[in-house]
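Quick heads-up: it's one chain on its own, the form predicted alone, in structure tokens.
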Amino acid sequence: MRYSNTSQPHIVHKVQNSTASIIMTAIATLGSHCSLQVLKGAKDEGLKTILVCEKKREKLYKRFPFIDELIMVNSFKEVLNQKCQSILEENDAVLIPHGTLIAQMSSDEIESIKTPVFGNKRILRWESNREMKEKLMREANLPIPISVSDPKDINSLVIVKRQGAAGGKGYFLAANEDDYNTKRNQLISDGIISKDETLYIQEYAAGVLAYLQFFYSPLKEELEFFGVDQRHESDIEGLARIPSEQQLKTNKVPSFNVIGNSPLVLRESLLDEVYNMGENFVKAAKKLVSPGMNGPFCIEGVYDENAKFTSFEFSARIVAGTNIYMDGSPYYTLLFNEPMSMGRRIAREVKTAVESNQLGKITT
């Protein structure tokens, strides 16, 4: 191991696999969210793998032999430091963004990263800002719930959300203004949200949760439907197992904090609409935030009793729900005759771009 000054990121060199990398480009990401899938996929494609790892998680990530190097940091924001950027540059690394990057850094900080970022780092600003997010979804003609600009105008069940990628933490349901104020104040008192935090209010859409996962390749100019997942949120799901009499006696504001994911397969008759929504989103993103929606993304919503989809979110990067398909999804089985995770699909796009001298077409 080689350690640098403790105030700077340092590298833990790991034993490389005997098989040499096919090309000299490395795949790097932050040690959280879906990093194991991303780096395993990169190693399967013959690429070097680098993990920016918080020191508190070093023991966890040293368990996995497909991680070639760990860049140890005290916080993920150190990826912005010149030292860390230099290490990534020396390795010709491509940084794969995921939800932790958005949660830990501002849009300005993300856009200042010098390392090539896979996809379009500018569209992450649109994901982080609720008003911009709604504008892009409307441009894509996605059916979305009505947003409520003022708590005084709440006259039906709404869900209140935080800005950015909060993973559901701090979200709450409200039926009217008083209900909104009571729960908001409780979450402030509990230290879950801040007093000056801007919250987004949206009509609650009921139905079967479905998070639609896509990959758009600018190299092939082709959209791929990857899979579907459902998210399990605590402790809102646990309340369903408690009798209503006991539910009414608690003052706790239920949490929508995402704990895990499970797979879902849609009725085949729904797939045509799924592809149409994905293609419309790609077109809208290309129009509003150049170069558009390159790489993985997710359209998130519910199907109602008539199998009509309402979209309440999008994620403009790989989502953690793809972790359930590390050996490939049912829909990618139809497109690839080999196991293909989203992490491996990203790595293959990078490898193809490097080999054809088109890396600038898939990174920003």
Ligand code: AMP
Given for the second form:
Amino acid sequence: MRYSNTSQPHIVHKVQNSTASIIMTAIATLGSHCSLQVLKGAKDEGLKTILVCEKKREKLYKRFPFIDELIMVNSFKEVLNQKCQSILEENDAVLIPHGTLIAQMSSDEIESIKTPVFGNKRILRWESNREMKEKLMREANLPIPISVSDPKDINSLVIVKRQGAAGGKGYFLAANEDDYNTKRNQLISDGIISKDETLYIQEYAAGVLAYLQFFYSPLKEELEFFGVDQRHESDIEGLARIPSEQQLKTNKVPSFNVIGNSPLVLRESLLDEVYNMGENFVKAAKKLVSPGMNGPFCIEGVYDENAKFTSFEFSARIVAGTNIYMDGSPYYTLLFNEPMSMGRRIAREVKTAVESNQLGKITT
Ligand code: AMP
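Starting from the form predicted alone shown above, please give the structure in the form predicted in complex with this ligand.
Expanding to the full complex; the earlier chain stays at the top.
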């Protein structure tokens, strides 16, 4: 391997003797979230791989031989710069959006990206904005928890959320208005949320967490169910490990900060409804936000004691929970006779689109 040792931003570090791809299109993504899985999948499909890498993570990402080029940046926002976009353009790159892109850039910024973005970059606005999100979920007929517009109206256990892909950090539970105000004030004084931040209040849905991962192929016009994961969130989970006596003595507001994910398989009798929910979501997205929900997405919620699903959230792009299936998921084993990660599935779609001259159908 040969790397330039200059500290200037945007220097492309090339790996010597990187495998020549038959297809010239490259797969690019930001170095975080699920980038390893995405780029490994792209390499497995014979595509060139590019990572937009923050300098602080250079050492980490240099460990992985399937990354052909690193575009070094001080901050991910530099992906919006002309220079960075030119490098991506020279490589005919397709940018794979993930949670870090949404967390670090505004919807306007994402929509201004000139590099072709895999899937539908306009639907990412619907993921980031709570009202738009609720509208799309309603259109898809997803059973969603009731939202509470005024803290005065809290009369059952609610979860209070921040806007955007905050990853559960700063979320809290409240049982009534006083409880809401106490916890909100505490989080403001701890510097976790700001005073003028609009919080979103939603009825708490209890049950078994299930994050349903899908892929919709606009080329095949087919929905695939990929897998299910559960998120492990700190320190709400930590709370369950201490006896109630100690729980009652702590004033700390537990958060829902995602630490990692683990796999889950569903009762087979639930699968039909899972496909229906995915198909309804694809249909609703086609109606509300052209060209629709193309590529990977996730419907997130809980199953209650009657196996009834309530959905509190969706992600309109690859979720980090797919990282648990880097070698293929249980449900993709049923569809593909080869190890197929979500990253590889994305690269396969790009490859098929390039080969059939339909890249415009799978990117925006
Ligand atoms: P979200 O940002 O909406 O994905 O929420 C982050 C985490 O908060 C989820 O992974 C759940 O653990 C929890 N959560 C969110 N909404 C609800 C809800 N309505 N009922 C129960 N738990 C929720």
